[in-house]
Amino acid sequence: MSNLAIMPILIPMISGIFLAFFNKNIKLSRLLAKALTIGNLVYVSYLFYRVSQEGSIILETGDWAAPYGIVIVADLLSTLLVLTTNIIALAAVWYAPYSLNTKQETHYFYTFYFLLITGVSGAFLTGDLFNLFVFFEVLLMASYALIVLGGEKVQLRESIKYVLINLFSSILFVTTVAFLYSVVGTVNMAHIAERVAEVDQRGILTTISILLFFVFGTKAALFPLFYWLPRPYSAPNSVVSALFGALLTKVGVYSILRVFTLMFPQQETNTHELFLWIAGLTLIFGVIGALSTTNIKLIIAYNVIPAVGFMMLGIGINTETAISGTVYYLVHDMIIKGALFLLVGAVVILTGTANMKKMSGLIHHYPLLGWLLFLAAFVLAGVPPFSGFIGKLLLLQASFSADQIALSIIGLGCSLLILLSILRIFIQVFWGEKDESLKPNKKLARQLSIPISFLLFFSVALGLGAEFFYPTVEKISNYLMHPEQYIESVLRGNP
């Protein structure tokens, strides 16, 4: 039963190089992609339903027990998040054939495009920090490979930037790994957060801490370490632009959300001060960056910067309510990202531009596009009862409740602004004279339509159902919080 775990990693592994021998025939790359997707979604569905039913699932490889072995540990936490990336994979896959060109699908796009899924799927479901290294390593290099595809200038210009800036975060991270196994003698996770507990050497701890925040915190795209992702996530291909803004960030708060509730909780009093200040400037300079810009893919990706402001908020508060609220607002924001990269890069796709003052009144061409830009924008903004009002409600709360005023009210401004960012492009570009030089490509956006209304159904269904979905959520915060419960299933094995 425990290699279920890591089934997730090795189906998109294994289809990544499987395709890779496919990859001139594109009609066939396409069908298997689809089937080779569809697949692992069903079967990362079942394993959540076994995880939440029967408890964590661990798989010591090579049957070398925890803590010397490699250990892979599919938990509620992981187990939803993957699920979440293979959702929004599905998406991606639908999209990508009306999104890039011959030239590109034949440029191993589905291979690259399954290995970032297995480097995604691997940092979530990873029991030890070195492997973490390893499986951002991996999504990384896929990343480099997807943000070239199609070679334009901007393209290798910007890659430039976010290869440079993720080397030398990869390089800080082995060495900080390095650094706290010399210090407590283990990589795994479980061991790590025992041996802190049992080693006196605070100030190195802390040190080592703040060093792992800071490789998370860039990877994540926190102030001040945010500055290179708007470009190189919008200059790629409209599909890669979505996975990236979906899900690459969303690993970097993973990590920190994992990292300080499991291995460094007792640091609380020098990091969770730091946190909250950290929080509150994301969330202002992300969202005046969405507003400095008239390019739309740059005012999406300039939005992704805000969200992770507001899931370090719950995490900076470390009350159960607060970090409900980020795990909430962590799935959310993954999947409205997804949409809303997809819906911009079918505007410009159907208009040959992404600069929104040379498009208007395109909802007299394509309604169905704007009134589900509409919809994504209230989605996005946290407007009741969907998807981001309840990640904001309980972030929200938590914050009150900890007497954080200023960064509830910084909060509740930047959402505002955030809706005010999302209705300028839905203003501008779908409002408005009707553009009579355009030829519309009707049947085109039927097609782009169908992935962003999946993506669209599953944010609407997290707001509206979150009765259902809450108590799911609540029960990973409580296992956050208490981190012996995780201890105990990896070196103990008991769920």
Contents of the next structure:
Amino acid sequence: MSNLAIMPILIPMISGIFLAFFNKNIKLSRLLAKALTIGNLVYVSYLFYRVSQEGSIILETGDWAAPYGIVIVADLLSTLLVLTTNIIALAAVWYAPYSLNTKQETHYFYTFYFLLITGVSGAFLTGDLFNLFVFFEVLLMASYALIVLGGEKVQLRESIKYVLINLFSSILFVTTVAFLYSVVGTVNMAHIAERVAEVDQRGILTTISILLFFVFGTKAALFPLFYWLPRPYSAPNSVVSALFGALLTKVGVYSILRVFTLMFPQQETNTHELFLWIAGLTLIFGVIGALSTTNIKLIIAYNVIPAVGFMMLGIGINTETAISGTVYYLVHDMIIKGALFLLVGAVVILTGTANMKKMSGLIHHYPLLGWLLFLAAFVLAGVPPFSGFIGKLLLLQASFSADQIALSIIGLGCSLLILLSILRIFIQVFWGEKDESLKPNKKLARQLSIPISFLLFFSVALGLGAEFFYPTVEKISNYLMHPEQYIESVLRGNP
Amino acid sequence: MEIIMSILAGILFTTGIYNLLQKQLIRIIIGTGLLSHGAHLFILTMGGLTDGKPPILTDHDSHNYVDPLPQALILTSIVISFGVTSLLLVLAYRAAKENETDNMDQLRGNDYE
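Form predicted on its own already given; the form predicted in complex with the partner chain follows:
All chains and molecules follow, beginning with the one already shown.
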């Protein structure tokens, strides 16, 4: 019982409300937003340190004991993801002034940005299925506002579909929670896990677990539910795309990971076979999408999908190595997707177009951006020794030892095609004839590359320092594979 | 009573989904409204409908009370669905004005920039 656990939700929420009063004063709101984000990051790092030293921190709100009240559970996995979220948030807030125009910035960008962080952190930290729905709505509401920020024709057109799909899956989520409540009589995740193990109605529980999987799969953009993702993600402003690409689908993946390791771990035969099929198909279709277009923002948006496929692969295999691969890949992918969206956003800002056929030879003007993209491509595709390699290595190791040879080959092939899709951008945009008509803006390019380098630094560190990070990931996967620890700490109050 | 309520929720879901599959934006929004009402009734039903007392713990009478949790959940969910529906209405109005159509068929396309 400690108030520490709820602060990552409260700090951004209060910051967001606070900044709503200064929306007209851009200079002040930029400064405040940066300061508050840094403050939050420092706080979350402290929380992560505390949790890794002392074990889960649990807050029973209003002092109501666990199955009756709402609990906020800050365990190692959730705090790690909140920490990653805040690192991306810092890069995004640094990048925002160069990417947004004055109109967008004064229309409460910083408020919605903080509310998005509130929702994402809340979804990671909550220990209650209905609260997960509430925090999903918080982050979705913020994302609805961010996607139409500026009110361009394309944005309005794509946002309608985005809102409708998410609204439908939210309604389905509530219905599923109602189903689950009628079967097990509780909405506390630890309590559900305990009751599910006792209830002797396998059929209905499998149905509920598949419904939950459908809901989270829609958020996470799994095959065949990913069709809504690429266009809405590439329509808004670059900094908004980066926040979406880095955070939103990962919340869905986190929820699947949590639900199927904690609440429904014992029905492997029913569901996990399906997960493997879906993982393979997600990988293939995502990569096909990424290779199908010449819009650079769309290429990166399509690249979100195969990454989710890799994480699903780990959840489907469901051994300790596989889960640590998923966790590692989750953190790696959040950071690298943020960096890539910011990178292509920088290209779009500097050249004024997203069509890669219309540009060439940018490396003569902006060498640093070019090499950053080259590095990001290597990180994403999993070229050793960068962070993508470690995650993929763990996942492939697990899938070989689980006799999923076909899936391993699909995974390897897709990695190569992902590399190809990013290198296509590099070759088309940065190589080739120097475009003399373009007026280079070196100062802007330098400023844009600061937050990108910041994120790529973490990506490279995560790969080179794998020895240092791996024990934490291993600890998390061990914790996830033994849900009794979570149940004990939430219901019995001893971490 | 639970069965009648479940059937009502089912009817709301059916009409909701039928409306969701229409092409006019306003019908789609009505569809989402119906769907969320169906979901809310469903939550209430799943808690079990008892003809009991308010769930306030007093010294003497605390048996035969109504399960308070579904009501709390519904309240939250209704507030959220109000918010989302009003946002969706505003968004649809702006989108229809900006794109000069409220037909979903014409709201797709590949042109960017």
